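The chain below stands alone, shown as structure tokens; this is the form predicted alone.
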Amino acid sequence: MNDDAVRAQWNRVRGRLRDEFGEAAFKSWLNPLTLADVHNGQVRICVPTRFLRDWVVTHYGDRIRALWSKENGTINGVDIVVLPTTGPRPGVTANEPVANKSPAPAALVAPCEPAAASEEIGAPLDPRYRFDNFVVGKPNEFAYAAARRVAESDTVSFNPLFLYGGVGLGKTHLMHAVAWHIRERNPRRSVIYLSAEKFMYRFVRALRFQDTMAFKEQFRSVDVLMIDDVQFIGGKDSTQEEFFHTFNSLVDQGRQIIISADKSPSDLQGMEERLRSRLGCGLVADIHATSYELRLGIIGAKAEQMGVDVPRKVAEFLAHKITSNVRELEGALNRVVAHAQLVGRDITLESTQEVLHDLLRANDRRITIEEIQKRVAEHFNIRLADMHSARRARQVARPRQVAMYLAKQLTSRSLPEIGRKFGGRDHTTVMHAVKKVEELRGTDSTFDEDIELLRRMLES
């Protein structure tokens, strides 16, 4: 078979896995893949990670082959393996792969190798962090568009550019996100991205072999220099030293240096004041704990990029639940799903606070009625004033009745004590809140899944 139908039958392939699998799984995942060759019925294709690989053959290997066997009847077998991604290789694109179906000439094919024989300089990104899947919101948004703003311009905007926040909230998602980006608008531009333990380790290994001037010139000849999680060179003299003459190089050049840590710049321990200072002269982005709203954000499109339906009541109360930060909330979702998958159950509450009951049970606390409050107001978006307020209009009192009934159902007050906690209204205030809730639970089922949500939410 010659090269264009085997070029032909690959080309297909690629494209009912992009029909099949969706736009976004398709450009995290498949699209990086390519084809080396064809050989003795054995399809080889490359990846550029070894993580990449690893998702492709755990998720997507029995698809990709059953897919070639239809293609082409002679194929027994599909190898995914490791290509160093060490430059260009004549001939081969990314969406222009070349096969033979006898080994090709060297400069045809470059030959897949174990990722191990590899050594880059920087860490490999990471194909699931992009911007196109970055969620948005007031927490995070002028990190991001920071970060935008120095993925696509071709000059120095911000240096350096400082991402600074708590574990999970997204500084690494960013991070690699402006690399691609950055790679894909112009592949000239070398970029080099890495943690500060991975820039430190380098640096002790060449002076142990005496070869410090080939890690100068390494780091002082790039485009882009990306360093992940700098507070882990705090106290480390000589690190600090290095980091910081590489530092003013670059900038002298014009070269962009985008920074990341958990702390800002002026907080960071053990880290020296004129480094201090230089990593705060550019511009400083702060990156605070998720908001509700985000939280919400993030599980849609989380369940969505994972092809499954999460119903609203459950995705509700996974982001009151799960606070602290992104990658926990993730998690919680990936345990969800699996345990559905699994099993063969549909999603719902009742699966859902069973399959996390030890991550609930780490945040469980007595309730109070000042919680059931705040709960209450952000589930129904009202102040939270509005719960000891004069008001009697609809919107704002039936919230009010409903975290005077939960407050009877899940702590041990009495009535007057709970009205007193609402404004100073009395107990028969609230035994007629109570009842009404009871009987609008019977009536309205809709009300009722919020009443049990919000339960729930409080109990767990």
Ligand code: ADP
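Numbering follows the first chain given and starts at 1. The term rigid core refers to the most C-alpha atoms you can superpose between the two forms while keeping them within 1.5 Å. Bear in mind that the values here come from a model prediction, so they are computed numbers and not experimental data. What changes on going to the form predicted in complex with ligand ADP:
Once the rigid core is used as the reference frame, the Cα position of Arg383 differs between these two forms by 2 Å or more.
Superposition of the core reveals a Cα shift of less than 2 Å for Gly307 between these two forms.
With a cut-off of 2 Å and the rigid core superposed, Ile372 has a Cα displacement that reaches or exceeds the cut-off between these two forms.
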Second form
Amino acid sequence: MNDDAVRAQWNRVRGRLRDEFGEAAFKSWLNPLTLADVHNGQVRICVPTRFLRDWVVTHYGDRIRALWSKENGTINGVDIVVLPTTGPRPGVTANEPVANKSPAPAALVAPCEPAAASEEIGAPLDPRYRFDNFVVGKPNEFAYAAARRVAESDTVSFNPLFLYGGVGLGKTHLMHAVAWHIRERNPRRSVIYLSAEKFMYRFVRALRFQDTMAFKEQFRSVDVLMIDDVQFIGGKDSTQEEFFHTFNSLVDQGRQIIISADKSPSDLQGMEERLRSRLGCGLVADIHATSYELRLGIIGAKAEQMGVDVPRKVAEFLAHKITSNVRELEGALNRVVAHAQLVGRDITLESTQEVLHDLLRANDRRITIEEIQKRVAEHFNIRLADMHSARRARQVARPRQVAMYLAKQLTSRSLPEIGRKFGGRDHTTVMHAVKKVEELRGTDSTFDEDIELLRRMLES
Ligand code: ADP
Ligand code: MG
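Now that you have shown the form predicted alone, what about the form predicted in complex with ligand ADP?
Every chain and every other molecule in the complex is listed next, the one we just looked at coming first.
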């Protein structure tokens, strides 16, 4: 087979990999791969380190094989082998057909500059993420208190501090706040903040440049190490291994570690048991979903920071409607403020609804039928199972109708879909329920208030 053809195939495979896995993953893991040769239907690809090989084989091996056989029907296997790029070019042997001909495209020659020794290993801190602009409420008070404690004490209080919670609830904000606080109090203490992804990337790069000693040294001299979004390490065995060692050696030396994740240590998927238990053996603090009061407080604080006047009604409306997380809430407020400033008018409820109509619809859709069933069952004090059961007694049938009605009002589900979620009922049953509840709301004001209350509770 012709070398240029093989090379072109390899370039297409690379292009595909880049498209499928994204630029960041490509750069970290796939760019270092070089094609050595193709022999008897067997492709040989070189990677500079064993770590990288294991990684690529586990995470991308199947895809690489599939893409190759799509490109070239004669290929029946792909070998990924370790060959440091610092030595002679890989695969340049007497009978090898590919690598050593005509100037190779850039893709085949991975540039190999050593890592700059002075390079900062951490990520920069966001100057907006401070303790004094973190709004504290019931859902985050524990995490906040724990973070403050760590920031204020000179000795290690609990190791690690493990913060977890859903996306956009302030984990990164708290970690940066700790880092700022420590740096200001004692500039000599070295605090390093980085994402778990960056940690992996750094580590792999150090391996590639055979520079792992320096890598470890850098972490060894750290007083406080913060690793954000550690769930990304899940399933990645060799990084876990390295992480585990770095972690242990820092703990042994009495250094403070702060970790964040989207789940508790015991729920982290693909984590090795010993790492999981190690992560959970300090203080585990969770940040709960925001409450209405906290959202209101955050809107007030942000409006004040921006120096704009947000009417109470608008703030309440936003706090009711944008319930997903703080990031979205902030985004919504920014949009409303920017719009008012652009058109030179005051912020009103009407303008807010107009500016945010797409976002509001998306948020409405997030209420699930399961949530509605749960809330309604609680409210009427019946068993959740009765939402699905065939019982027709009034005390369960009415709440069930209410739940169907709310499902119709608050979600974008169709009548048949709703019927299915209520023990496989027919769509006409749902239709009947909706009619019945509407009728009752018109005639019974207590009932009407009840439903309104439920609706608001579900939307908050
Ligand atoms: P996470 O890391 O948990 O995904 P972030 O820390 O990035 O969330 O927070 C998302 C955004 O919401 C940030 O702009 C942050 O400043 C803001 N934020 C989150 N919680 C609060 C809070 N309690 N008070 C003020 N701002 C907050
Ligand atoms: Mg974050």
